[in-house]
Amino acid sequence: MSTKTLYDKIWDLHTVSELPGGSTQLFVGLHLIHEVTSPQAFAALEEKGLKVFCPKRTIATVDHIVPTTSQSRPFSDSLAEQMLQTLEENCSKNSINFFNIGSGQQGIVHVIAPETGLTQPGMTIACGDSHTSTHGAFGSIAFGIGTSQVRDVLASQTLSMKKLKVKKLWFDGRLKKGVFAKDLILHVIQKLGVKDGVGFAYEFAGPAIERLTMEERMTVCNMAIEGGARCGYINPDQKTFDYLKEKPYSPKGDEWDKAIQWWKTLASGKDAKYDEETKFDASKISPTITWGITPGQAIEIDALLPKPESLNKSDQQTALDAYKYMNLKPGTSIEGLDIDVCFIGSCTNGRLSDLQSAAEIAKDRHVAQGVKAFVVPGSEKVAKDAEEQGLHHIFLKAGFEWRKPGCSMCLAMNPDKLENNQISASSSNRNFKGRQGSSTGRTLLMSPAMVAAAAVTGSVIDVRKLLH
């Protein structure tokens, strides 16, 4: 077993007790909720005549059901209001901070937390909901859990886990101009598929990792999950100090210094020992696009549609009933492919880094026609940040629509959904058969500037051809 690394550090620090049958009792430094994972939970609570048991570490905001458009009170859809007012009612029950809309501070749980200074090093954190690996960009260990769970950590602040394995992914390099966080894990989830995670936490190490911002590092440990790794993480640096110093709920004064000192030692040493190790050259990556119905079913924009054949016995049939559900041939290249939908948003890429490197790519351009192009920032203080430096009128100007904060299309749960087949260039994390919306949409992965290329050409294209 790996020995030394952050993940074991943190792992041993959060420890409370070891259990029956090998697991272990967690101790879970910050828990997030949202409005589609804790009701059931709350209600559990009630059955059992049990309090939140730490309110002051639990965190919610709304984001997966609330609309983009307009988010006027109450909502039309009578299940979303609901569901509002249902996690309204518990936050307020349990003295539980709610980050709701027109706080200044609601946005996808993902996106709030890190920008608000919630997550922070050396942390365990738990959240309704897959993605939560995302928080490892900051060298904490995040995972995400289901209801049960959800349950578990209001009435005791702990969960039950197993340890898991610590794998290294080293990135030597760095990545050229135009390709971007998003073509890194797509192309680490392609080399590796969606199950060599199984079982293991994911480290991203080495040059390439250290050169990525913190918005990037998020992006690539936000899709740790879709490689099948139960979270994914980067060790702390000074980077990561930047960007929480002054935060609202980073630490102040003398504790901020204390707090740099004790997360220095939280970093996987050079005596850290690893289950496995895997290295790639990030140097050597291009553009990335789904063509499949797994986010391990990519492609580089400028190679050939894999043949079946080609690949392993265990992929081939997915790869078949992908190029039935596609509608795509097998051999033939991506790039021309039209696009009817471009969505720009996502825990995954709904940052202002990722809205800046869009809007690079659609000032002094149009969106084409019969194509419906929106943009929806990760949060509130996103929307606000990019308004402020003009973002949302080089979207406008060029066609896109400006959105609200939420989760929006990539999963479909409020009304943005694609229809029938149409065919999404996304820049969210799962492009599974009916993910956003439809039983018959179909969807492409690719970063926010591929999303905004296939936006303004109406087809998928290298993004590289437009840079200035």
Second form
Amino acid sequence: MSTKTLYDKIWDLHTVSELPGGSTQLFVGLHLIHEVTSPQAFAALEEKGLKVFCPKRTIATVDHIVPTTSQSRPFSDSLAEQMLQTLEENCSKNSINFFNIGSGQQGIVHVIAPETGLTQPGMTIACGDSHTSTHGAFGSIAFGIGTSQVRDVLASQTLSMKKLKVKKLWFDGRLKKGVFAKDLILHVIQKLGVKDGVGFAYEFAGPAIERLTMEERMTVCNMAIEGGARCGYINPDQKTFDYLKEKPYSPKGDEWDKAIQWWKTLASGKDAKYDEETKFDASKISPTITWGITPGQAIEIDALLPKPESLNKSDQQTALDAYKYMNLKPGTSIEGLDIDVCFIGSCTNGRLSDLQSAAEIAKDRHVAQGVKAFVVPGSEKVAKDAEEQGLHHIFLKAGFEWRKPGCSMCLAMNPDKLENNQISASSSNRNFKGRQGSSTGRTLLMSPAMVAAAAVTGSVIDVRKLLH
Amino acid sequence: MNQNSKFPKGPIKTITGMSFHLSGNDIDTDRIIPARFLKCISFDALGDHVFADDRKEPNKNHPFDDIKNTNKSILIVDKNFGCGSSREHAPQALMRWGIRGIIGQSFAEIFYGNCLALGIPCVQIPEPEILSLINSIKSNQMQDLSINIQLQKILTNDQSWNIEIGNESREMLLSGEWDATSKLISQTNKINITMENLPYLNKFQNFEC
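Moving on from the form predicted on its own, please list the structure of the form predicted in complex with the partner chain.
Entire complex below, previous chain first.
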């Protein structure tokens, strides 16, 4: 059993009571809600005659269903409009702060909470979305929950949960040029598989992790869930504090000093004990790309697609399914594969630095003929900051579309979808069958720079070939 | 689709019904219920759309379309079932189709918890035993099977298999406390004590509570 890790410390501090059967009633410091997984929770609350226990500790935004072309109301999709209206009504009725479209604070829930300073070290953070693990980048314990748990958090600001084990993933070295945080996490999932993290929180640590910026750390923690780990986190350090300083919801003045004092006590101690540990060498990671239908089916850009018989026995059938679905052949190269659509955005890679790395590739180049490429900033703030730096001009000049913020084609709940069996190069997080809106659509996950490189060449390419 | 049977309520000691196998590891929640069906403000209509895209695949009689499975309520799956998104829409869709219990080699964590919160046990059984169970079902597709939570066994007329269910889940199902809300809201004093001890609510204010 783990002891003295950041996870243990935060868990103990938020423990309200031990429930019969061995689960824990855990206090939730920050609850984030959105239009997809909250309406049924509010309805259930009303049905039970309950009120929101702590309305100020829930923050709402709208992200999954928003169109990214015109966001004028009412939306042309009446179901999407109904979902947004329901959220507006629920927030207004229950005095919940809602970051609505046009507020300057709207965006993907896992982008807006960090950038406004709502996400802070030492908190427990829950949201009806599995990518809530993102917030662990700040040294918080953050996890996705289902709608029944959203109801419980609204009703009590607590939920029933079983404590996870903790696994330390240690990274020596540093990422090489042209290799990004996205490659690091895809590499981890490829090596450990999509089931390794089930029952665990992943602690990402070591010199290579310390060298990552806060935005890069968010990308890593974001995809912990793709490795099966409900939580991923990184111990807070000076970079964390520097990022949070002067954010709208960060503590100010004397309170800032008090906050830092406490935040510094949170990191896993030298005497911390872990349930499991494993090591990686970050300098050996290459640009990594998925080829199949689970995020673990990934390869280094210059490797050949694996032969099913070379894989673990339990992965062979999924590999055969993947080859059939993707229409790819074992033993061939993924480089050079023609792509149809390029999507840059999502809670994994829709932040300013992601757009900057893609713009660096797009600059003075043009999207290849027949390729549809579009950029969806993660939030209104990301869009504004990017526009102030002129990134939108670079993208537009290069033939990319510059869209409004939202989840967009990561899960295609809005009009942004693949058609038929199109192949997309995507900076998002899941390559499941049908994930991007067409039941035969095919997704290749990669870093935003790799997506931009694919857009300008029309096929999968090692981004390092385009770097100056 | 077996929509007539009532949704789970109260203590759950055994689940009895006919069963069928859905093969494949790592079946994710996007496949269980594709995202376009999440455009709704109630779960009511989800049962019709469970595995909507997989069921459209040509030349395949998907188990959820097979007329023999219409009135079956126990689903048998392989490894890491329910991975991916936290959408409760996935277990809701299965429940509204008629599923009341799931037997598998392993489950994704959030999915497992979401099922439990609906009173749908996900019970684990290791690979050799599950093969024997599947063979038994194949040889007699219409036989009743019983998941006995108390005894931690799957029972048919003439055979039995041990299952793993975890003490917490087992007690929650047996006591009927799988629906946690009433327990949680009854602890207001303890919640307040926890809040008083949280530095970010007292020593400094990040935002108002």
